[in-house]
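Given next, in structure tokens, is a single chain: the form predicted on its own.
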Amino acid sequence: MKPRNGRRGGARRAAPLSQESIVVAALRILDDEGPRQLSMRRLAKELSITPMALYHHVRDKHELLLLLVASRSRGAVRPVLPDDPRERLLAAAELLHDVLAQYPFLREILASPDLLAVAALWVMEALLDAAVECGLTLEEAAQAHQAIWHYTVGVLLIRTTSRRHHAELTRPTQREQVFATLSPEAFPRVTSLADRWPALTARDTHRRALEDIVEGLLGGRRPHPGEHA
């Protein structure tokens, strides 16, 4: 009789069920089928168990996703950051983006503080340290981190959502349809950019925007000399 999960299904139950085996199965679904197919029910089927048995090991999908982040973060090499505090702040902000960009399956919990604690706590420390060395108080550094965090999460959410939406479209976007009907007299700026809007908004301006944000956050602050350990 053929195993219900296909040719590989019968071999999966040889090892005892554990969080490690659950993470391996979840990563297999992500790699083979994509993040939209990962659910607790689909994972239970992959493991040839009932959803209730799965919940004995993983509380919910939120905990599952955090386990996946921890698994993929384990052993990651930390790059050497610049000595100059302003450049280090920018580099840490870029690292925050790069770390989160590794996990497109985390769209639904990107706003969770647990995600940062698990995946990028060392990046958070580097960013705060650099901000303080740039002349901010620790409280101001926390606010700077929050501003950079919100910008980064927004960029990633918009990017992943837009890519998925465009991949599924079989018609011009709603924006393109609306732009085509606008009067140049009523909307001179918008109509002058309408044809170029997709190309302009598709540009990767992450670094430039980060520089603008950091410049605004720091203003004329002078770095504290000799504080970097």
The other form holds:
There are 2 protein chains.
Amino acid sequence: MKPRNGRRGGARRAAPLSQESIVVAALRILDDEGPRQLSMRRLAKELSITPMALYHHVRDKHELLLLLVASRSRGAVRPVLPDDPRERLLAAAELLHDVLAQYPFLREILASPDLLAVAALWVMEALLDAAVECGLTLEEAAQAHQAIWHYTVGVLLIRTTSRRHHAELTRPTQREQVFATLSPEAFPRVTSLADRWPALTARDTHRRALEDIVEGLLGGRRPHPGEHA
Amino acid sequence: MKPRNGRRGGARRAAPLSQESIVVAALRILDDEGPRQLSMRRLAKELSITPMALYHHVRDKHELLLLLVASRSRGAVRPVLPDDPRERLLAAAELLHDVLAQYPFLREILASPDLLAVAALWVMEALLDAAVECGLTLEEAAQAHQAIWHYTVGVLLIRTTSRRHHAELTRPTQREQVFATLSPEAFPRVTSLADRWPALTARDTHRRALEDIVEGLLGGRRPHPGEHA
DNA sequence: ACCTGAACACCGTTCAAGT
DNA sequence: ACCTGAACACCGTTCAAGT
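Now show me the form predicted together with the DNA; what you just gave was the form predicted on its own.
Then the entire complex follows, led off by the chain already shown.
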């Protein structure tokens, strides 16, 4: 049925296997079959080569994933951010989320200290700059960035994996069982939220929460005077 | 050297293999060798049985991990929280972090909707209650809980995995390379932080950030009057 | 230099058979 | 009911050999 070397997307037979062609093939697998299907062996099969041939062009899987991030972030458009520093800080924080949300394989590289450098350096810059213009010192801005980064990671990770859990919904969720046996005396708040819990946690309140968090990180600080009308 | 059936910790030879003995053996592997070593096969070896024997007592690995969480959280002491609702909210948020920080295999179950129900239901109750007493509606309290939960997950996940990355420090970190080639004109904030970056991100500022985040989530709200002096 | 073949040291899980 | 043996369908990576 299918010829041994498919013609879709750029993996031509005679092409001499480069980092670029590897990246292209990997992105294709990612888009067509999802992040869980992307393995060195699967990728080798896609390129009709031995798994080990890959290791001549990338050091290991981790490096490959960072290459994928870099490749996708190169082509991304950089939106214009608001002038007002407070608005800009919020917009940058949202962008951090949006940029990283593009990578379904985030799970495996989230903790890499290299991820931000490769994927969203300019967002980082914008965020730090806005924070400083809001009145934070550079060190405080770095801490604020760190807090927003942690929050964003949590949001993304929980969203991507709980979507996976929803897909395999065979399990009757231990939560429901536990919630059902709770005494309202010992757990008044949890029990009164119990049935609404799935609906409440499913709603995407990222933007709202981010507003509050940014507010808290800035404290009562006013932007530097005279920079904007 | 070592007898086939070690006598440490409770895995006796004649014992008929129960959920409890499985959990005990799993916790032992976790403590002695770390979360990455905990596999169904390794666990079976520890108990001197076939991997498949395990599946007679637990549905799958995910269920086993939740059993481990439940087992550890059963024995935990519940500290007394401050009376002042604002202080209590902050203390509960810190507890959420501390409780979950106990589980090195968090990575694999973080996204499970069952995790909180099994591990930290009372912390959740305390957090929601404190938020309501701070003046939030129950729905707002649930959203605040959600935001704190996301933030906490991010902190824990990044910490546990970046520690792993530091251990295998062979790689010269792509971040350093990228940072070195940045032009100060295009990235003034990032470049001026560059050398301090590792030190700044290594510092544990969880408590400080949490204060700010809680502050932001509460907004200007005052606690319910007359409940506390 | 670039690639292959075979192997190492693993995974979680299913299925059929044994006691 | 409880457990084993063999297998399925995978992983990332190393090492020695081929061209």
